[in-house]
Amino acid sequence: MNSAETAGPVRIGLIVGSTRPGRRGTAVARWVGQVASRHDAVRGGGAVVEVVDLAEQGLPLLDEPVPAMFGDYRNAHTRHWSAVVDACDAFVFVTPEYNHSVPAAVKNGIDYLYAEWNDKVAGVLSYGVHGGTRAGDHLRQILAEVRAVVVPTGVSLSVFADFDFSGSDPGDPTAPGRIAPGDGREEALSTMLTEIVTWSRALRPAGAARAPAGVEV
């Protein structure tokens, strides 16, 4: 039995990045979960996917007096968030695009921590009018700064091409629609999940060697 198997399944945190009422992120996350449930690694017990909804974390705008790099967390909400992130081996970020970038909640959630992201693997799924690609590009840069490893395959969903608004009032900008991914989207997501699992297993020795979360470095 290899070390990846003895370490247990790869725990993938599915981070829902939008916190606004009426968000489409929860529907997108459900689709990710459905695709993941059909993936060989998940079906075989080699990986598990758990939803991490930023709207449920209760994080205010960053209010820690000590920079995250030192791991000296003073607030209960930070320590809770640290435990949630530290329990994951990898992540899929589901993020919309707001004004050419990621939502403030995504950046805020990342900024709270440092060591907990180090040597973890991440995949980026963006959505928006233009597929959220600019948010995806910014998110990759942000994750690189906290030493996370972003897999090369990403997924972009267009609000116009990958959602079905039939039956909705065309003048209602809050209509959530129904996610209806176009050709190739599920295949791209499956490839991204394969990369996440493979890279996570390869990086586990590096993760085991890093300082525990909440310990000064």
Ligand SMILES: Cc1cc2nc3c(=O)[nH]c(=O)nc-3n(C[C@H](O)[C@H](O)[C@H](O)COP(=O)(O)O)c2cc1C
The other form holds:
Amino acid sequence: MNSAETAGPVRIGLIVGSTRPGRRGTAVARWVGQVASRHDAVRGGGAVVEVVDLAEQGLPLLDEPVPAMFGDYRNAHTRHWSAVVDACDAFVFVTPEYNHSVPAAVKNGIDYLYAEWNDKVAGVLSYGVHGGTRAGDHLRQILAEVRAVVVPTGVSLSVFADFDFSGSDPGDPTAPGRIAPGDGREEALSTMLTEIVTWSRALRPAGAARAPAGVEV
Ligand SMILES: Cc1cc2nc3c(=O)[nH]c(=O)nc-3n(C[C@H](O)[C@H](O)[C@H](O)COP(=O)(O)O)c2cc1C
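Next block: the form predicted in complex with the named molecule, after the form predicted on its own:
What follows is the whole complex; the chain from before opens it.
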């Protein structure tokens, strides 16, 4: 299926990029979903948001023999992942920073596909000890390579400033804390969502013109 239809709500996939037990990513994604539900486009039916949790996709490290840009998928898990991504017009990537970059699961999930990302719109929400900005910057470079278009407004959350650890054992490295976004975070996310919806509508004709995912071009 070619996802880019010319009418209907903009379908935004909310990609949860961390997969480890006890991750903060699910709480961050939940907050994104809450802010999105208050956004005019979602309230008015112009956009829908669906969680795409990489931990639930069951993707092994890339095991396709043919590079994704040829669209010749041999494995059922790849075809399933292709359908999930192809069904979206746009994405919000919720990514932590791991060692100066995105988690391996994010890179792996992107590497699996190509046409499914083309002409799609993406917003980047990063988080980490220092806001995850280096992961966000890497992600923008990676998405450019698969011809996705990243909107200018991003969101950056600090594990220290935007999480509340009151009641947690300070010596416990597994304490997730509670998400408590600081001033301006919701406004930034809302602006990012507005840009995603606007740009997705503008790019739909480009998506409609491209070859369906999974077909050699
Ligand atoms: C393997 C690993 C590497 C990390 N590297 C960085 C880093 O380079 N910069 C940073 O700001 N935070 C780093 N952190 C902290 C994470 O960004 C932070 O713990 C975040 O909550 C991880 O997301 P998650 O809880 O969804 O897994 C790292 C955490 C892990 C587990």
